[in-house]
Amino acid sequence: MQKIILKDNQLQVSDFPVIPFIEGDGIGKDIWPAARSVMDQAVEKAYHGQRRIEWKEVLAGEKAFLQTGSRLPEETMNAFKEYLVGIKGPLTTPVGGGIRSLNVALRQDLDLYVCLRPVRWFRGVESPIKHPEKVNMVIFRENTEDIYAGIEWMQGTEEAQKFYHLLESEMNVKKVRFPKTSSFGVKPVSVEGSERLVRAAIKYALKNNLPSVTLVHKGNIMKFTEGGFKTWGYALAEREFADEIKSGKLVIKDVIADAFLQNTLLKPEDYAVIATLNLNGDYISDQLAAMVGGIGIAPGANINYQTGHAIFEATHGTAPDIAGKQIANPSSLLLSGVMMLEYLGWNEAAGLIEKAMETTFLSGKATGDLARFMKDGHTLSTKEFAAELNANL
């Protein structure tokens, strides 16, 4: 058992790496064992005992609160810092007041500046569009700035009043229509944050022989934040990747966010790698997931390519209403595990899982969220679905 380390900008992964995991709230207790069993079986099948993941449970969310009194114990954060790579089930994200989002805390404190969301269609999965096979994109969503900075003041508070006074008296802002009842939020977008996100997207495109990187923004309205993202992204590309652009190996382009959402339905084949800010990326990744069958099969990761830290995660919520019923779909978490295996360089095991999943879907077998839309679909429980995947590895 050894820790994964970063040396000379490359991950050094032993044959028996220790990987921390968070089971997750709600349906986490259903989908984590299912996803883990398939990952373990795929690694065994691919490497015949020569490689194995040594799982290390760390606590967060409700389970952590019950056992430690903290929803995100310091030991958990330290484990992710120490072991570099981890995976997690869904954690409760409060709306409005209440506890701080644990997902945001992990991303901010570890500076996981890329939210990586690949979207592809699996044959056998029903889609609301005619040609889901044309949807094959990888989204690089900036993960630490924009709305994720969390800089807000509630209307009626002293802080909101002070902020408005600053805008009005010192910055001559006159466009707040109802100042006494307005909440305020600040949207920071930096040169450094934009550049490192776009750089990561371009490197990914070049490594995977993908033809283009599209900068998606709302710079026609927010000229200095979203517009800055576009301007700084182009400048970075021209400065650091001039040869690749000149040779035609890579195309850098941009599109306004609302037009992009329309284009993903009309001509999704025009896009490969997407680089965008946080809020845009939230909308985009969920729409694309719906186009290929739903968020239940949408994986995700949060990565810092400079330090090597990465947490792979289910992209959906905790679904407490079905927790413990063994009907939840583990595919999002499992496909995030596929991303994790690829990140480790264990592509053989990752490929086995993807092939097994498509074989299973083509046979009309899936958990209820997908099976109900399939012609002659056969609904499996969470455990049964994992067992079917293992049989098809």
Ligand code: NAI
Contents of the next structure:
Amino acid sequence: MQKIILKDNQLQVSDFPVIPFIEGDGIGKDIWPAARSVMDQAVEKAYHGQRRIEWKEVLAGEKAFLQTGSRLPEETMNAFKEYLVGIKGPLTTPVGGGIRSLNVALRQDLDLYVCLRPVRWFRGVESPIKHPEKVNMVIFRENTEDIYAGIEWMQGTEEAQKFYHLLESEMNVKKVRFPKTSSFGVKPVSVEGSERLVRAAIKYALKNNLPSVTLVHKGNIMKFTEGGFKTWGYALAEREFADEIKSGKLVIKDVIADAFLQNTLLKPEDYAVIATLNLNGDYISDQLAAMVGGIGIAPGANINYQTGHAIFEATHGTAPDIAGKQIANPSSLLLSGVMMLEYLGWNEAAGLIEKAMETTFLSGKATGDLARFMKDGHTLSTKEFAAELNANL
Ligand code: NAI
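Cool, the form predicted alone is there; where's the form predicted in complex with the named molecule?
The next block holds the full complex; its first chain is the one shown before.
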């Protein structure tokens, strides 16, 4: 049993790494045991006992609140800091002022600046588009800046008035159409923030032999924020990856966000790795997920490539409407586990799971959310679906 560490910018993974996990609220109780059993079996099948994940449960959300009185105990944060790599089920965001979203807290405290979302289609899964097999992209969404920084003031407040006064009197801004009833938001986008995101996207493309990185932005309108992202992205690529670009190994291109959304439907094969800002990334992730079968099977990860910290997660929420019924689809969490195995360099185990999923979907077997759209679809419970995957490994 050993901790994963980062040495000389390389992840050092022992054969029996300790990996903390958060089961998650709501359907977490259904999908975590299912996803874990498939990950464990795949690792066993791939390495015959030479490698094994030593899972370490850490508490967050409702389970943590009941046992410790805190929704995100210090111990949990410390475990993710110490062990570098972790995985989590969905967590409830309590409604009401003053309580920070747990997901946001983890991202901010560990400075997980990349939100990584691979989007691929599995044969057998119904899609609303004609050629889902052409969709194979990896989205690098900036995770710490943009309007998500939460710098906003409500119309009518003293702060909004003060801010407007600053704009008008000191910055000579005369363009606010309805100054008395306007709310204001600030969108910070920095050189460092853009560069580290684009660098991560380019390194990923090179490592995985992918042909292009596309910078998606709205720089025609927001010239210094989104336009800055594009300019700084290109400059970084030319400065740090000149040889790869010159040799034709990698193409860096850019596209305006609205055109990109259109193009993903018309010619998705044009895109491989996408590097984009926080808000664009939010819209893009959901559209692309829908194109390959929906949010129920879309995985994600939040990563800081400089420190090695990474938290892999299901992208959907806690689905309280179906929690505890053994009908939830564990695929999103399981595929985030596949991403985690790849991050560890355990590609054989990751590949086994992907193949087993395809075999299972091709036989028309899935949880109800997917099976009901399949021709001759056969609905399985969460547990039965996991058992089927294990049998197909
Ligand atoms: P949701 O994703 O939980 O549910 C939306 C719809 O999708 C529901 O009909 C649900 O039954 C269905 N669904 C979601 N995951 C599914 C799965 N694995 N299999 C089958 N069906 C599935 O979104 P909602 O209802 O907006 O949020 C519920 C709670 O989850 C909130 O407290 C929210 O804050 C939290 N949340 C947490 C996230 C996270 O931890 N990363 C992300 C999104 C929401």
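As the structure is a computational prediction, the values presented were derived from the model and not from experiment. Note that the rigid core is defined as the largest set of C-alphas that superpose within 1.5 Å between two forms. Numbering follows the first chain given and starts at 1.
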Angle of rigid-body motion between these two forms, smaller part versus larger, in degrees: 7
In Å, how far apart are the CA positions of Leu166 between these two forms with the rigid core superposed? 2.7
